[in-house]
Structures are given as structure tokens and as C-alpha cells.
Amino acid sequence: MRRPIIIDTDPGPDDALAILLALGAADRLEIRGITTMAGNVGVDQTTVNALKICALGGAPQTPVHRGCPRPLMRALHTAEFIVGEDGLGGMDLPEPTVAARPQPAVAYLVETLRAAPDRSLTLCALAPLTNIALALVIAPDIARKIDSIVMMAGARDLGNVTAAAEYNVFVDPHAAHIVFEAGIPITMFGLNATYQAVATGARIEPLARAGGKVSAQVVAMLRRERPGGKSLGGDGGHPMHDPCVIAYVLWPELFTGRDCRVDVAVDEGPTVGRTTIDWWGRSGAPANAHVIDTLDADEMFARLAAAIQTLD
């Protein structure tokens, strides 16, 4: 029985591979719909990303949905310096021939979410929170149809944007306080867990042998050079952070971590965006999130190159 999974993203090369993933695990997973959000570029350019990703993996009729093209309340903090101008710097993708959806991603959440049994849907979070704490505002009921949120954002330590906040939740840290406290199963990847998944050549290597139209494309895009890409991720190469989400639901025994408190940093300043995760439970607060700590980064990328040769 295929695990029914929605994902929300900025693609952005390491949402590009974690879109090729899923894709290539469709024996285990059902992607029922992907909405975007503006992130690492602006949300038209996000979502005709999307569209690129799901025709080189052989699923141009994936339903997307476009998203928000801001934050709640900040101004749009984009990273073309590190993804490219288009968001897919390394990738070479023809123009979609299919479109979005017309509905839009905040609405599709609620029709789709309202429609579905309690705790029967995954959401794979790997762009700033906006689409779903906008979703959770406007009908809060959706929450208990939710069997959990697995989520690339925050850092238990330093941060990549600012030396306190990782970007998603700095994008949108008032989007990402709503999420945190929704009372929703959260597991949380912060750049803690996800610096460990560096691309080296040897864990692309497979990929690069297999010489396939999809696999060359995603070697190519983890080759590419990119401004501050490798500076916390060791100099092997660049970390893929988003793909951990997609292993992370796919083969949860690759990974380790605790229940914490977490919470986000909203008033503006050096700290906006950090968030503190109460690792030690200092604080007595109870858990809302289950942290990853550790994983094991040879295995994953395996499996990865695995089911990305499988779209070859």
C-alpha cells in the first residue's frame, strides 16, 4: 500500500532531487499533489520548476499548485546567489507543456486535506511554511487529517542565512511558529541533520555510471558550483538537505533523533528566524516536534541513486 504524501517546495536543486526521488519510489509512495512556494525564487518561477521536474521524471500530469508569492509578514528573501537566476543552476530542462492547476496551492490544501480520513496524509515540507500555516489558519480542522509533517527547517546550532536562522524558517519564521504549534506530529531536519548529507563524488558516483537522460541531469546539478553551497557542508560537496525529508518517510531506520520542545523566533532582529530547540529538556515544555540528530548519509545516498535510475 503506497503511502499517500503531498509536497511543498521551492525547487531549488536539492527539492529537484527530492521531487526525483519520490518519483522514483512510486511503488511506495503516491504523491497526491505538489504545491509551491515562493523560496529560493519567486513562486511563478518555482512552479514552472516543479512542472520541469516532474516531466524529467517521466510524471508531467503531478498535479502542482502555485503558492504563495510571500511571506506573512516580511519581505521576500530569495537565493538565486546559491540556486541559479532560474532556481535550477546545474539543470538544463526544456519548458513545461503542461500547466498548473488553477487552484491555487492554500486551497487545494484545505479541499484536499477536508476530503481525506483522519491522520491519512504526509506532508513533505521543503520550502518556506507558508502554504500550510495559511491552510491551518484558515480551517484548523484539516489539522487532524494530517498523519504528520516531515520537514526540512530550522538548526539545532548555527544557522546558513544568518548566523542564528536557517533560511527556510528566516524566510517565514511567523508561517513556521503557526506550524510548530498546531499540535501536529512534526519531524523536524535542521541543518544539524542535513549538513551530513554531502554529495560527494563517490555517493554520486553510481549516478555519473549510470549515464541515464535523469540521472545526468542531477549529476550535473550537484556538480555545479555554487557561491557558499559547500561552506558548512564540508568541501566533498554540497549538502543536500530537501532529500532528506523524501528518505526520511521512505526508510525512517536510516535515521535517529529525540522528541524536543521547538520554538521560532518572530520579533526582527539578528535572531529572527532562529529556532531553539530544547535539546536536553531544560525547559519542561512538552515535545512538539521530533528532532533528527544523525542518519546514515552512505546508505541514503544509495538508495537514492537507486530509485533515481529507476526513471532512466
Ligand code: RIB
Second form
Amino acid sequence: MRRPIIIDTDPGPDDALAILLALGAADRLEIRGITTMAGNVGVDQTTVNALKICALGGAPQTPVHRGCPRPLMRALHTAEFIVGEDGLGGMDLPEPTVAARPQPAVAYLVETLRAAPDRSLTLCALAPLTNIALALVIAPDIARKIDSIVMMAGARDLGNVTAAAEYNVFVDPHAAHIVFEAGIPITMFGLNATYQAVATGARIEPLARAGGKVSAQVVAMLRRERPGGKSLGGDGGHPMHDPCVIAYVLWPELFTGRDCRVDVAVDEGPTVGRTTIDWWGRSGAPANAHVIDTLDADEMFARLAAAIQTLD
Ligand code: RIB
Ligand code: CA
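With the form predicted alone already on screen, would you show the form predicted in complex with alpha-D-ribofuranose (RIB)?
Every component of the complex follows; first up is the chain already shown.
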């Protein structure tokens, strides 16, 4: 049986690769829907980008629902200086011919989850967590329908937007707080894990050799220059944060982690958006997330390349 997932996303190059990986693993994963969020760029653009990526991956009819244009409380902080003006720097894709569905993302999440059996749907969260938090606030009964939330969010160590905060949590720390407190099984990919997933030349070589239409777009994206200069991870390549989430759903054996208590700082100031992870269990507070620590990045990229090539 294929595992049903909903992807909540703000494409974004690494979001794009995550969606393509899920489409390339269609024998194992069923994308029920994609919900978009403002983040890397505004929500109109992330919605267009999600539609473009689905078309590139040969699945233009994938339901895409436009989500929140802004976080719950704070002003939106976008990231064009990393991802380029349209959010998909390096890719050259035609305008989508299929429109987003009229139902807003939050309403879609509530309706779809209410109709689902208990613990039957996995949410893959690749963006600020506003859509998911709002759905949980409006309809707390949907929590039991979610098998788990696998998220790219936070950091065990240093942040990437500020010294303390990772981007997705920094943009909407209040939403992240709501989701971490919802009592749903969570697997968390923070920057400490995802900076191990750098798309080095060697790791993308199989895709460069493949040269098919999807592989070529992915390679162009992975080789592009960042408008704002090199990544905090160095110049070895772009960190592929979000594909780790889909890779974990497909191949959990490539990852290790630990159940921990995670608290989100919501008060304005230098630590807003920080995820404090009780790695050593000092507080005695019950764990609310499985926090990923290590991954076999070479094997992950090898499997990712094989999945992407099925779309060529
Ligand atoms: O901090 C990394 C996250 O921010 C990823 O989800 C990436 O797509 C960006 O949105
Ligand atoms: Ca993202």
C-alpha cells in the first residue's frame, strides 16, 4: 500500500526537490495534496512554483491549495537573497496550465483530515507551520487523524536566520509552538541534521550524467549561484534541507535521532524562533519530538538520484 502524505511547502529550491522526490517515489508514496505557504517568497509565487514542479514531475493534476499569505503574529520574512526572485533560481519552467484548487489550504487540511481514518495521514512540513497550526486550532479533532508530522524546522545548535533561529520557525514561532504542543508524533529535522545533506558535485553527478528533462532542471538548480553568496554550510553545494523529510518517510533506516523535549521561543528578542532541545533529558519533561541527529547523506543522494531519474 502506498503511504498517503500531504506536503505543506513554500517552494523554494529544496522544497522543489522534496516534491520531485515524492513524485519519483510514487510507487511508495501517494501525494494526496500540496498546501502552500508564504515563506521563501510570497504565497502567490510559492503556489505557482508548486504547480510548476508538479507539472515538471509529470503530475500536473496534483491538488495544490493556496495557504496563508503571512505568519500568525509576525511580519513575513522572505528569503529571495537565497532562493532568487521567483523562488526557483536556476530552473527554467513554463507557466502552469493547471490552476490551484479554490479551497484554501487550511480548509482543505481540516476537511481532508476529518474524512480520513485515525492515524492514517502523514504531514510533510517543509515551510513555516502556519497552515498546520491554524488547522489544529480550528479543528483540534484532526490531530488524531495524523499518523505523524515530519518537519524541517528548527535547529539543535545554531540558527541560519539569526544566531538562535532556523528560518521556518523564525518566520512563525507561534505556529511552531502550537504544533509542538499538539500531542502529535513529530519527527524534527533541524539544521544540525540538514546541513549534512549538502548537494556536492559528487552527489549530483548521477543526475548530471542522466541528463533527462527533470534531472537537468534539478542539476541547474543545484549548481546555481546564490544571490546572497555562499551557504552557511560552506561552498560545497546547496544544503538540501527539505528533501530530508521525504527521504525519512521513504528510508528511515538512513537516519538516527532521539526522543526529546522541544520548546519554541516566541518572545521577541535575540532568541525568538529558537528551538531549545533537551537532548540530555535534563528537564525530565516528556518528549514531544523525535529529533534527527545523523543521516547517511551519500546513500540518501544516491537513492534520491535514482528516484528523480524515474521522472525523466
Ligand atoms: O531553514 C531551511 C528552510 O528554510 C527550508 O525549508 C528552506 O526551504 C527554507 O524555506
Ligand atoms: Ca521550505
